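First comes one chain, alone, set out as structure tokens in the form predicted on its own.
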Amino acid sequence: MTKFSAFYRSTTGPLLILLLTLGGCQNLPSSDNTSDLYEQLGERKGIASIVEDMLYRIVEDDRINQAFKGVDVVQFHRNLTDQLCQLSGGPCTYNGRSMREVHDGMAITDTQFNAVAEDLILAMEKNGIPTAAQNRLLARIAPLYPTIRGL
């Protein structure tokens, strides 16, 4: 097995390949000041706007919209906003179910995971979030990959 294929098969390989393809590595910060990220995302109001735009994209995204049928959109919006707020260093607390519990039995593929990540990136771009801040948030989401995928 080559180094590349071992890397690609790792738990973060597919997401990192997506990040490198879509966002690149330009403007990566040398330090990771958590509260700065929360501010760059527009605080809770900005994060809520990103999540709303992401949800509109998911509805139109034939790669993944079937997986979201029947989801309580108001609760999903609140939980994801809280989760991204907390991950970005904001004052929010995510009180939803664990990622493993939420995604149990869904058999989420790399393609589906990456489609959601792409929709998030596009929503952040629409909201004028700098690429470096996008990459910092995605780096904080990446550790959730194994539990979302059920690995």
Ligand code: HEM
Contents of the next structure:
Amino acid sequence: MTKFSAFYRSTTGPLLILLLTLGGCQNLPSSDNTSDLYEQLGERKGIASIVEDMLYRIVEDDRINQAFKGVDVVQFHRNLTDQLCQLSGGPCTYNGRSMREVHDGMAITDTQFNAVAEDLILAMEKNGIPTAAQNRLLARIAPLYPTIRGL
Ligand code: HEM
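After the form predicted on its own, can we look at the form predicted together with the named molecule?
Complete assembly follows, chain above in first position.
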């Protein structure tokens, strides 16, 4: 276990609360729909690099790597990059399957959801993304939580 994963393992609960809280903020009048987040993430090239680093972390992450066995990595990388690009306000269109369809039957737990989120955070950290921009992206992912968990 790496030092980082040990640290994040101990913060699983608070992270989920943070994600859900940030998601809730999206409905406030100051709703955050601008595309400058896309620029802060380094546009599509920067997002592709973040997703690549995230994938390396997922492979090493014993909490979730079993679920990703046999996955088409090229397709996963392209679709997740497009999804994050679109969510951040960039000129991309996500052409993958719906979040409910993709994750249906996986019985994804909170711990697993947090693990993926943590691996994304660490990948953004590695790519020098400022914390405020990280939180803005997480806030845009948070509304996907129920469909990914099949709730
Ligand atoms: C932050 C939360 C998550 C987001 C934004 C997300 C997003 C995505 C996207 C965009 C795809 C590609 C869909 C496609 O190719 O049509 C995907 C596929 C996949 N996701 Fe997630 N996901 C999340 C959490 C999880 C979790 C927690 C797991 C399991 C531990 C998981 C397991 C998978 C697997 C195995 C695939 C590949 C399915 C296939 O190709 O058949 N995901 N996800």
